[in-house]
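In structure tokens, one chain follows: the form predicted alone.
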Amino acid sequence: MTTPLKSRIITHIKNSGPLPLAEYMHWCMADPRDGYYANQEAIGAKGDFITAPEISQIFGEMIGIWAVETWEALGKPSSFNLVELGPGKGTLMLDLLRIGNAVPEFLNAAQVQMIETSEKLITTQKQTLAHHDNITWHKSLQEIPPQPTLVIANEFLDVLPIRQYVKTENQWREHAIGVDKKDNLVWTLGTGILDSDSLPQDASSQPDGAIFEISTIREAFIANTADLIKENKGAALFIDYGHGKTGFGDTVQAMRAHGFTGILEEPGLADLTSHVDFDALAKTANSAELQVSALVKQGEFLLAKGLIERAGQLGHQQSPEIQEQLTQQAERLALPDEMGNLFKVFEFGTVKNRD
């Protein structure tokens, strides 16, 4: 399928040469005219995927419990930043603030800061959170005011562009996108070569064709978040799908209408993501001399915060149908073969709430 963005990318490649995967992903997702976030209804039943906050209100409420506990560990500051990166429809923050109703002191102290670059999503978020005050929208972390800060992000890191390198005759050459004689987008090799110091120790034993992924953009984002927290005191909580040990393999995928599609098939219409290398990000946070908690699975985290108890509370005196629905929602969030194991919880800061 030829999309407006695909035509522009083909013209660019013909004029400038193969396009590295990271640049292709940036065009597909963030192009202001034809990119995915500029035009698509990404999240929800009518979109291309459903995130945890859209599955159940309990997810955001459990994040709210984390926020209250961390605020208490910081000494209950009378004013603090409650920052969300890539807030989607605003559902997670809405549910998080519901928990704050039980702790008025927390709610009064929270200055909600939403980091969002999509004007379309900002409009949706403002509608979702219309009944809440003390909410400000920003384009970047650099705009956050100096005071104690909590940062939360769900399925934010996975959409940041990555670079792929393919092993070819003892070199790791950058994976790129080219154009064939029929004007189809095709995979090719670019001119970039990855230095051996940036590879895992067992890189030499990998066969030709092996793929290694790296995201300097993700690492830079974690570094910027760590600097903000170190300077102002606070903590960050990132939840995303990925792995806890750096390795090899192709994890890039394209989603459209709740199904997989070809990465090169529909630029601008499909959501492009990849698995997060939490090992690399933990090293970045550690270098900032912050306390980094052990990586845990989403299911374990939610159960520890009271997922089952909250589901039971919501289902009390409800119909059997509602109770069954709540049970299914909780299982989808926490069971190992659902979202429970694939999604990980990455936490760091100046306080440490868990081992």
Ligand code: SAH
Second form
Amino acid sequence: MTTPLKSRIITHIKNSGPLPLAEYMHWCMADPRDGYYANQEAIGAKGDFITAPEISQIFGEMIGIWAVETWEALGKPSSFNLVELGPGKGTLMLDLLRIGNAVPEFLNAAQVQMIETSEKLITTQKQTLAHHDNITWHKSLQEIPPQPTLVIANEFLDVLPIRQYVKTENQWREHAIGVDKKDNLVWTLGTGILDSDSLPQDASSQPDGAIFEISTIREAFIANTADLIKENKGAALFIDYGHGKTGFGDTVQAMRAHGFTGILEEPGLADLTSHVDFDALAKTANSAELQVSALVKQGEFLLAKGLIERAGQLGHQQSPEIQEQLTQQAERLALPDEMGNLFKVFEFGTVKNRD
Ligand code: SAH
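Output the structure of the form predicted together with S-adenosyl-L-homocysteine (SAH); the preceding block shows the form predicted alone.
What follows is the whole complex; the chain from before opens it.
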């Protein structure tokens, strides 16, 4: 399928040669004119994919419990940043702030800082949070004022571009996108070669064609978050799908209308993501000398925070249909073969409230 972005990418490749995957992903997702987040509905039933906060209000509420516990561990600062990276429709923050009904001092102290690049989603977030004060929107972490800081992010890291390297006879060559004679986008090899220091030890035993992924931009977001927290005290909670140990394999996927599509098929119209290598990110947070908690599965995290109890409370004196709906939502978030195992919770900070 031809898309406006596809024509621009083809022209660029013809002029300048193959486009590395990371640049292709960045272009597809972030181009201000034809990119995915500038134009598409993205999240929800009418969009391309559904995220945990859109499945159940309990998800954001459980993160609210984490936020209050962490704020308490920090000594209940009377003013602090509550930062969310990539807040989507603003639903997680709306549900999180509900905890303010139970802990008003927390709500009074919270300066909510939303970091979002999509103008379209900023508009949606402002509508969702219209009844809350003390919310400011930013384009980057550098704009956050210096004071104790909690950072949360759900399904943010997976949208950031990655590089892929493909094993050839004796080198790991960058995976790139070229154009064939019929003007189709096709996979090819770029000029980049990965230094062996950046590869895991067992790289030499991988077969030809094996793929290794790196996301320097994810590492940069974690490093910036770690610096902010180290300077001001605080903690961060990143939830996303991915793995706890660096490995090999192609994890890039394209989604449109709740189904998978080809990565090169519909640039700008499909959501491009990949699995997060939490091992690599833990190394980044460790090198900032912060306390990094053991990676836990989303299911375990939510159960420990009180998912079942909250579902029971919400279902109390409701119809059997509503109770059934709440059960299904909780199962979707927490069961091992649903989101419970694939999604992981990555936490670091100057304090920690578990293990
Ligand atoms: N957290 C939300 C949305 C996930 S989708 C949820 O769970 O529903 C990814 C979000 O990250 C979108 O809001 C997207 O616009 C935003 N985003 C993508 N790249 C970004 C960047 N570089 N800086 C800030 N936000 C970004």
